[in-house]
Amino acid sequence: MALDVRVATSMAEAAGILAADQRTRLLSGGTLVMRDVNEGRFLDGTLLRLTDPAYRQINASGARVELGAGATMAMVLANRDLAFLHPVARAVGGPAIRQMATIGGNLFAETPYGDFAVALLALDAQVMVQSGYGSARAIAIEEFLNARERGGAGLVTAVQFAKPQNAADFRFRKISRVKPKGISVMSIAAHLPNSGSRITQARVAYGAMAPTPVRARGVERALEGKPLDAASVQAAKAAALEGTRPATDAIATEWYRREVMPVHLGRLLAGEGR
């Protein structure tokens, strides 16, 4: 058994190499892949590095945000146009991890990791995926995450989403036993645009409440068209567990996650501190 290392200078070249050899894994930030190497789960194949500068680009000055899949959490934190995402990026590991952990890698993080993917799901992001030497195609992030669970993949080149018109419309909360960098008991992200003081097109997403980040559709229905007041918050809490499948792991039990999710959802929607 041996590991080989290759370098691709363009995203098209990298996508072609990945499509041609299923034993090749992209080495982006390395926080997931190198763990598999060091723990003996990936010892025979090829590690592929990608040096295309576009892979790490961030375009966030306009109404539409594009984050290169190779952009790191530290790069998000350094970008003032992405201030609404700073609490999310800051919740991913400690400073050393944030220097390495990438946007694209977070999309593949197994539960209870992947807090940034939860935020992207609440923002209705599109994932740009390139399979082979053709052009990248846009996939709705919910479809992408479902395909990930079934084993679907390709080269993720970027994620795109509309920037919230009001930063206060986007909310994020991570519940962990060790703050701020502990593993998630759960995470919640909500994008709650409003028109005439009523919520329109609510998007609420959970992390660690299912095998992948999931939409809280019952909560979204409870909030849609309503003012964000005590009555709508209570209705949202009543629908908080619809569609969830939390697991028992070393961080928390399924029972605990089900018990406390409505509490933390209510606090997030009410704008309460932790």
Given for the second form:
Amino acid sequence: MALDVRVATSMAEAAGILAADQRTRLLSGGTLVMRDVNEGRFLDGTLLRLTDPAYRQINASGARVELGAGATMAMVLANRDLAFLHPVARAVGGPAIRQMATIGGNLFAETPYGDFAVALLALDAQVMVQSGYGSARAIAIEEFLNARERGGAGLVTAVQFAKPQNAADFRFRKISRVKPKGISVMSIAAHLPNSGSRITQARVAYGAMAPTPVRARGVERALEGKPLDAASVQAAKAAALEGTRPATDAIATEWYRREVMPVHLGRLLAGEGR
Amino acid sequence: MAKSPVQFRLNGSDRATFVDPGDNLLTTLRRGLNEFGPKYGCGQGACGVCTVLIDGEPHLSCLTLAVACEGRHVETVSGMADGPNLHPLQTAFMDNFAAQCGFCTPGMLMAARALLERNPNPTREDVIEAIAGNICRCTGYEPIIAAILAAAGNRSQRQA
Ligand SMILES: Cc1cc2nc3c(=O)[nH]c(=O)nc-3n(C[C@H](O)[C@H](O)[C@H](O)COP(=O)(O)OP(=O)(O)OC[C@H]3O[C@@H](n4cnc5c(N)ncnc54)[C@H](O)[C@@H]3O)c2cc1C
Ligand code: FES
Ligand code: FES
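What about the form predicted in complex with the partner chain, after the form predicted alone?
Time for the whole complex; same chain goes first.
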């Protein structure tokens, strides 16, 4: 047996091929799949290329944003309507990786990767998944990430979310040891819409603090209905570790991640530098 | 598994070869087309030494499927000089002692070239950002940054 390459020209065709054959993997940007090919971890199966232009389409001019799963980090950076997401896209690898890495691939990237997925979690995104030849259905990103390890999700065609009404309501920070490029010690995204200077519908998400990006529910509760002041930031820091399960890996120990998360969360919420 | 044909432009010339379906562009260039400009470092996307331009944008050739390059323009360090005349970046690398063993140099030059084509007047931070995906074990990066800034300066002086 050997590796085979197939090309699908439509998303329905790609979804059909993925559903019919468990040994087929979609090659989106290829930054992770090709590593497996080069290192002999994926020797026997089919690499599926998808050439449908809709897969790479970005629609960001209105209140609701749709990013095709095949859109790259570089495409996000080139789009002015997505300025609030530029710090997130810029945090992914170096320029060549950003030219190749896609949003769809980032949803499947294992910890400590997945920085863009962390931002999408804080934006309450819907993941459009097409299984087989039917039409795509929307799955809440948290549910999608929880189910990810079970595999067989089908084809992710796009992600959708409401654009933050105020760009300053969205914050993102990636903490890494090597600047400007380096793998995440952790990443934090927060969407803190406010009405009458009180936060409503707070969403805070972490990367590299659990096997997949996770919501920081304790922090969200601490901020909900409060003004973003010293007291609420303090309460958020106290609740920072609720629900986290960080790992020890080559980048940082579990202990270190727990120690520094409240500090970085506090700085992000207080709008301080690093 | 049968080999597949692939055709693309390489440094301005049409080239064709046969590849195994899972072959990456780096292997195809080095083994199939005797184009040894891009180097093989890690095969994982981590070192940047295999960086080429595809349709003008930097890509890692070790992570690019060769058959996906059909009809595209691949540029390597071998195409930078204009006959005997070195590209200003190449001259600046020599003048600023920006290479020691030289292993990272082809990737660095391609990353720098992509930057200057997009941004002819980069700041020091822009340069650092542009080469962030490229590892150099010898120079400590400072001479490389100085060389790229010098090439940018010379370019803008020539245009003025
Ligand atoms: C040197 C290097 C540095 C990196 N730095 C970062 C970083 O800083 N931050 C970060 O988050 N990531 C980083 N990454 C990881 C990776 O590049 C990104 O996460 C990227 O977004 C993955 O996208 P891709 O399109 O290249 O994925 P691919 O390799 O194409 O795919 C990854 C997996 O997802 C599956 N898949 C992809 N798209 C879909 C889809 N639409 N539907 C169903 N399945 C799909 C593939 O089949 C495969 O199993 C880095 C990688 C490298 C090699
Ligand atoms: S060989 Fe391609 S990035 Fe190292
Ligand atoms: S000059 Fe030796 S690796 Fe850069």
